[in-house]
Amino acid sequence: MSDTGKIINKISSYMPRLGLSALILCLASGIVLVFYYRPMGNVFQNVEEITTLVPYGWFFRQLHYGSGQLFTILMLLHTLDHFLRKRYRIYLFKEWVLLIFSLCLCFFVLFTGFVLKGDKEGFFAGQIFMNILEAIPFIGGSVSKLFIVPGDSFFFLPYLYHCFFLPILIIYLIRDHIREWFPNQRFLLIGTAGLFLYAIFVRPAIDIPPEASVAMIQGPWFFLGVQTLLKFLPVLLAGLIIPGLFVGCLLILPVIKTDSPTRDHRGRIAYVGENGLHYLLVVALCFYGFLTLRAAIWGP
């Protein structure tokens, strides 16, 4: 193998340990915000009285943000090593699943963090993803409510997801990787060292209160390509439809894999169309980074 494969390699068994130690430190920064944060009444004064009034509550809370933004980070460039490499080969269905199944839930639980800000831009993205999910036929206003819902109450369910169902249901089903990549004493210092000095240095953004006139309203950054998408498609196309085709392609690539042509006639229509669908999902990423990054610079 070459230099370069091995330093690949290397980093490509770093990431994991690392990411593993930012949702240690999420974990536990985030218990001790669960205990200033009420989840009903002004959620905007509370949050702003956590950063401002609590003792240190400013630290716990850029430390609890960068750490999960961190561990996301992570576990999608895990999980692109995977892709690119195309080792769902060599995945059995279930742990592919599983695995892209975590990465979708690590970006839901990053999305109720940012609608549980309660300033402008968290309610703008929990409507917005309200009517998305309104937007399904037939059902759209059952589903809805299973995740956010209008008036008081509107924090109350992505809180309840955000702090206790997903974080449990992610650690479960990344149960192997964690037995696998747990971090030992280094990773867990540097970790633990590098997202301090974030915290420390880097103070959190300013939020905007609810009833403040502003020009334009951003979403997360992993969501403004779906909300540029929505300013040209309908809700249903760009919210659910395109995502879900996305995902759905990602997850029946380990049903189609071939290690090579075969002389065989099916064998040949398997190996063009697994690697059709590989790179067409290449062109699509890179299709929605940039997306993301042109609105992130110029707006969506």
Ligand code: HEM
Given for the second form:
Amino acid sequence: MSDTGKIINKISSYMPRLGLSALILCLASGIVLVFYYRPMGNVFQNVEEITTLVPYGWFFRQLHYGSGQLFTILMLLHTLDHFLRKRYRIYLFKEWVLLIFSLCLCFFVLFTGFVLKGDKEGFFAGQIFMNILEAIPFIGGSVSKLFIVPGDSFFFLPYLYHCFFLPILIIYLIRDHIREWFPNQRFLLIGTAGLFLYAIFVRPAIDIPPEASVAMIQGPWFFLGVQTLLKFLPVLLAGLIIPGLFVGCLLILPVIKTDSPTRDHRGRIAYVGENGLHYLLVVALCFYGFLTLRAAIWGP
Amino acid sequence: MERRGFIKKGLSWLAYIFGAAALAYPVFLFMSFRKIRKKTVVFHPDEQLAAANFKEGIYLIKKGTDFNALSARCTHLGCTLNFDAVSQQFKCPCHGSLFAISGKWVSGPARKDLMSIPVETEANGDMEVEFEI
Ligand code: HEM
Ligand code: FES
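With the form predicted alone in hand, show me what the form predicted in complex with this ligand looks like.
The complete assembly is shown below, putting the previous chain first.
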């Protein structure tokens, strides 16, 4: 194997282990935050108190934020690595579906975390999420209430999902996929040291008070592309159908896996189908990356 | 024999599906129930001076001696609108919809006009706006 090949292989085996260290730190710091965080009443003030009043609150908040982001980003890169190398071929359909579903749940945890901040961005993100769900024909009104409701308990359901349901579900779903729950100490140490330094030295972004008047509000980084699409396309299409189609196509990849452009007619069709879908997804990813970058630089 | 097996399997699947639905239905109804609540916002006389006065999700609009109230919720996806005193328009910070001071949609993805809400004048000069959330 060439040197670059070896390096790439090393990186792709290190990523998930470092990710697991980040997850452990994220869960630990999340449990610390829960002791002061209250999802009812003035949530923004509560979060500001964590940052400015509670001893080391700023540290745990930033540690939780950094480790949560790092974990999800590493899981995304890990999945991308498997996808680009077409390694979904080695998975059973069921396994692949559960793993992609878990990745989606990771983003959902990140999103609910963004809402839990309780500042203007978080509140609007929750509001938009609720309204997109409500736009589903017939059942939207009921479905949205399973995730978020307007009024005093706006943050309560996202809180339950973020702190309890989703982390437990994610760990349950990936339990067989993880070979070693406690990554070897080197990774845990490097991850911890890196994230501690990050939490100590990197100042968090300033939270915008809910009553402030701000000309433009940005969603979380991974939804900047969707935010742009929502400007130009109908809500259902931009908010649910397009993301749903993307995930759906990703899910069915292992169904039509083929090893080579084989002998018979059906084999050839499957080969073309798989490759076609693979490259379609690559193009869609590049386009989404472009939208995200554009929104990050010039605003959504 | 094979056919009988197939029918049996089909029937047991049906029983499972009905059983699951019978359980899921009340659970779903319970989980998605929410009591509609009413909220009242009161604008005191010193909060009625500008052309558009904002309080707790409501804009009280003053036109001469007349008042009317508009919901500050963008009709696109529910962000709270800002009032731009220069252009006399409402602007949405999320996806850029614009509305006239009358509540009429001007541009952007929202399409629908803002919800207008009745205003009640109290004897002490307060303006009361009651709406459902
Ligand atoms: C997969 C696991 C998790 C991820 C990726 C994650 C990620 C995040 C993120 C990105 C935020 C927003 C932080 C900010 O912008 O300041 C957040 C907030 C929060 N998380 Fe988590 N979290 C996870 C698990 C947990 C768990 C298990 C708990 C509690 C038991 C928890 C409790 C909290 C609390 C209370 C907040 C609000 C306080 C704040 O905004 O700093 N999280 N989370
Ligand atoms: S929420 Fe106002 S334009 Fe989308």
